[in-house]
Amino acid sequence: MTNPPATNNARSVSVDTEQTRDLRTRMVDALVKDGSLTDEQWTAVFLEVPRHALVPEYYEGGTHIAGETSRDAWLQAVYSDTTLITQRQHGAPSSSGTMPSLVATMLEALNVEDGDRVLQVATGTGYTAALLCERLGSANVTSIDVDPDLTAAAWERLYRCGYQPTIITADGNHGYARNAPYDRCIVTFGVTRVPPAWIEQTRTGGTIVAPVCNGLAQLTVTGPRTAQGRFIGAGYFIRHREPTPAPQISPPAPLAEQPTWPERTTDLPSSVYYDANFRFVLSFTHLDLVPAFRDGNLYDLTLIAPDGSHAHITPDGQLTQTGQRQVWDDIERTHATWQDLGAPARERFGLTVTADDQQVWLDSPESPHRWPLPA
């Protein structure tokens, strides 16, 4: 996408009002109070950038809410610490405005310095790009998204706010080599492995902050194809989207045609699935488990593996498993290992990326407790 013609960088004052400035101040005060914002420069940036100008609409359930028709509700949501679904495709969320506290955590984790060049992967609404432009200057910000509708809308909104970053429509997994090397890379969609391009396009010593599995990884680039760092918090994001539809894969055999394992009771309750730290372990040991619920009861839980295997656990511990493998048996073994290690929190884990391998480790890179991320 071609950037707009050069113009002065003065922000259009028409997008901001006394009401929006007041709401923004309240939001920032709350982020400072809860510890999400600790850096004075980033605090000033959050106070300056008009989020409402970059998030003009969102979805609540299946309801579309826009500033033009529901101004008060829209403004209250935009300046709350909430993730807002901003695009839906085929009935499912396909883009969102990340909750401001998480954006603040990620930006502070970048450890930027004046003049740093940043690659932002997943433009979305353009809000994170705007914050980066306010802090570092538009010339130092490159933002990329696979969806041309998103990049076109974000480009227009950013331009109206006085920001002119480079906006690219392409697969974010490949970065944007033309503007490399970058000093920092920030990613706002979820991946299960770190794409090599992000490391190759970030200078040695530079920082990458990205949601890997469901943890937020802060990595330092240590060489042309290597990086290492720790998980610093939760990182639940919409997953990476391919630029073209994935090829059709034959669906698993119907459940009626798959093996059914003997029913039994389990001492591991379905509630363990909602333990944030164990859920993180599951995210890199049992990739792509899909939950389903009966009658909206979160504890009447079915977990579906990519091969179609099912495990259904009732609130009183009755277990039924169907498919090529016993999914809950695997989870029980993983849980036992996690307990034997002291039920470590997400922040005790780290990640090492090399040209040939990516491994999660516990406590230190030299730890004997390591788990490879599947290719």
Ligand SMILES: C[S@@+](CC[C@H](N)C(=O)[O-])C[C@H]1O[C@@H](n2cnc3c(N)ncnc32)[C@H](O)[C@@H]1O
Contents of the next structure:
Amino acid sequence: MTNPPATNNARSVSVDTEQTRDLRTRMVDALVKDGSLTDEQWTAVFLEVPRHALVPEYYEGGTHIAGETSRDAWLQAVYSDTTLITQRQHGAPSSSGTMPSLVATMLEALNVEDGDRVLQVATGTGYTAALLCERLGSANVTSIDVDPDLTAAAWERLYRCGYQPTIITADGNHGYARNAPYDRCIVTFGVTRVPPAWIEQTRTGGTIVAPVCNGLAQLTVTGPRTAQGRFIGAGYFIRHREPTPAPQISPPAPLAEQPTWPERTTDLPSSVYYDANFRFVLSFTHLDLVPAFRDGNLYDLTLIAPDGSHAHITPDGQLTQTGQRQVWDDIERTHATWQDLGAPARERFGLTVTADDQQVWLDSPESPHRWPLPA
Ligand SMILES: C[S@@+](CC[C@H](N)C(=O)[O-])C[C@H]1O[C@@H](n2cnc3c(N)ncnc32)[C@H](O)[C@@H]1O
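Mind giving me the form predicted together with the ligand, seeing as the form predicted alone was just shown?
Whole complex next, starting from this chain.
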């Protein structure tokens, strides 16, 4: 890795100094201590790659923090184990620098070997791509992001750090066939199904690490269109977006036209929504429920389904449901099933992908407890 020349302010913030090396060493020590980094080669790579050169600015709440103007706050944030929002669109985060411990976990789960060729989907800041370049060499790394502003910025920053992976601006769901086959595929945006291209472009025996629903799936490719593996941890990521605005599908009926179900109390408290293991089960059984809260109270919860049906649960268990679906009734049934199974943790689930089907299972692929992922 070489430092970029400090020709102007924007560039000079990215120079590696004793201070940045010191902060980086401390961050890496913490990642080793908490068990996110266990592999010596990846540890050396994290010590080498200057995260601050890839993440020169971020947003904290609505405030823009840049290295040029808030150097100390920026450096502390860049070298802490935090996800940093680096782009906002329509008031919501659209890109981020993934928290280093999660990047470390995902990279270690890839089980790379020297010379492996890797498809990295979701370039974002370019930090993950930089780590892969440092470990495997730029010629072995292909990175894709849908946003041309992000790929242009990442390309320049990577270049100035001495890395020259192939950077593609395209829909990452289609992979990049021209550089296939890959030995490994790592994805840092969230999907609800594994796109066929990632499997088709990764060789048989290769590994895919990707956030599926809200779990981190580690899959082995078992054939040209098949893969199987387990969930190894949490995978809350920015969801993938379409390269062009998606067509509006069946707009929900205006609220006044939707049926309102009789009010009742529920024994299932709204807090259940925040149980990480149950939330994972919800992520593959009740896709795309959007939460909303009243007055900032997380337990005064409304869950809204894509068709506009919604359930409102107060902290003391009063339930109102509106729309075609009785959303909380569905969740109560799912919760009862999960309890009957012994409230299994996320890591007891796995995923099998075939050409026609994608199914989550409990404990083993042969398990009678299986859930098809929605198409
Ligand atoms: C969590 S960020 C990636 C973070 C990256 N690992 C890092 O640390 O900088 C998610 C990225 O996915 C990209 N993305 C979203 N939808 C996409 C799509 N369909 N194809 C490719 N990239 C997409 C976004 O532009 C965003 O940069």
